[in-house]
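The chain below stands alone and is given as structure tokens, in the form predicted alone.
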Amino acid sequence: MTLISFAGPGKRDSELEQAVAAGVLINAESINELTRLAAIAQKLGRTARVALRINPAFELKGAGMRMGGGSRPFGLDEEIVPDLLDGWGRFGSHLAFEGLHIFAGSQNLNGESIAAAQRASYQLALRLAEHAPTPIKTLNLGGGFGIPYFAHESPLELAPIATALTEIAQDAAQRMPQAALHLELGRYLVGEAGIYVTRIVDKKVSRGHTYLVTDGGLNHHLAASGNFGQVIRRNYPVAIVHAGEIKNTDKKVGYGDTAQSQRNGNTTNTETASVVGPLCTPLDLLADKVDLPITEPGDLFVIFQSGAYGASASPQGFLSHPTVSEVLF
């Protein structure tokens, strides 16, 4: 049996197939949806794999993007779930209910609240299984773990979640024997990871401000140019690499701090600049006001913690400028 799993919404009826075909958990996230695939099901003769995503009344505290909670285009909302699982009948044999999603928010960096959103899935899905059709046999506890991207930020704190999914653990294995618990970690193990390079094609002073530009931006990454998510937009870390040296700076360069850099032992000055991307619009801005290395035409310009939502959450036909190019090490 396939551990793969299939979320999000506006599924498509040919991905609905393929899902089915190849046996993969679908979260679904809508009635429409669970009657579409019942259909779908039916006609491939085969029974789609499903669990339920839901919607939960609870917010995950101090997340930077908010998944659950008041009305929103993810899941179903807690309160219809109870009545759809005691119908579940409705979609005759061709759905085998499975499990639960249960997804509140994400890049969290407070242990205590995403502890708190996990305990609070968990008694949610507690509740809901005693409506369900079968055993829960798959219980996914979301994510939330976030990584610090800002000067001001501080890594997340483990021990309170490893606290509360032991507690989760433990008690599951008596009241949902049957039922496998996943997590989603993606950013938490990827996104410091990776870094972006792109190369600086220009130097501009305009009215007493510089200015370095880019061969690449927010169509590459959408993130890092605060068009992601961000309310205030805030500059991520970065650095300066010339002649294949790299100009070490103190470790906050890049958050907008005084640095120097050190180059052939000797001290070198600092500039305030701004750097951007190539493209005709000034939400291109990979950098706003940020202390650098002196930095000329060649270097280049690189940005840490990219290795998520970097190349596959951005524009990259916008303007018809050239793809990035992905590079594993």
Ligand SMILES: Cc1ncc(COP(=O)(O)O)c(C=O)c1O
Second form
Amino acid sequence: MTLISFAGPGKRDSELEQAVAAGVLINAESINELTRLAAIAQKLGRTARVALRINPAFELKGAGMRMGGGSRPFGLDEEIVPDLLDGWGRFGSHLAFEGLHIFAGSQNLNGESIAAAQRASYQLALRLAEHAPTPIKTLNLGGGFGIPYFAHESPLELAPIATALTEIAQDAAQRMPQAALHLELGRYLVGEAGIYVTRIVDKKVSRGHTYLVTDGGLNHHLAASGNFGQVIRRNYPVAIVHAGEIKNTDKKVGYGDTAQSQRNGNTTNTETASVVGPLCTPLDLLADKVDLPITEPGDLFVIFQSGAYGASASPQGFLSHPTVSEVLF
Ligand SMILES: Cc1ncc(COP(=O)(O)O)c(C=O)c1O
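Moving from the form predicted alone, what structure would you give for the form predicted together with the named molecule?
Below, the chain from earlier opens the complete complex, with every other chain and molecule after it.
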């Protein structure tokens, strides 16, 4: 079953008003937000559908970005939620409690740890459900399904997740019979479906090192520059397309820091270069010391795994360069 929900810290009053009017489920992130939401729903004469986003005490092990456990700006700490639910009446009659949202982290390639987080989330939900004013109708167990970006990474193993979800669904059918279970996937659905393409506009050598300068950089693709949650900067998988002629479409070309690339099967026609964007900052680095086919201005530089956190997660206004075009095939 599909669910439209509205999560995230810092929701504006105007956004909450629209969400209430549209009847979507609002995942509340704080007590203050619940209080504002109650007032908004009362003003509109509507009932707001609410789930509580919980910041669990446990962490999602192996996640690229942890969004639960410890102190977080996301959600309500699980320790305060029993009292909050016991006193739900204080929010008046315009908030309809529907369930819980537990999103522990993002970009995880370890199926066992996602499964462990799902089991822990379900157990937490069972405990909190004892305090809920009404039976749980929605239980969002989060997501965190990662995709491989770098040479040392492997695709996510789904089998342990399937086992955990089967167990949870069977148990929930008995102990939480009114609850619809939801997962919340982002990059796993679209990340591998998109590429970023930029043109080489200049080639230069500085003290022995070759730079290929592109017309788009971190302003279009912050994640590929390593400035979006990477602790150690690594190269995304990349390829070169010669103007009008495909030089090499092998996805492994340029994959990682030391990948070998070929041009028309000839491994000698390669060079090691750094690919940099047009911004006046050393952060604007799309590929560092990568082996590529001999490349000239006019050729295209391609970055794979770019279907998520590309345009929408990049500072497109930086230095007023043209924004990136998004094309659907
Ligand atoms: C609440 C929530 N749901 C879903 C996502 C999507 O995450 P991903 O694209 O890693 O699956 C995020 C990302 O941070 C998130 O914060």
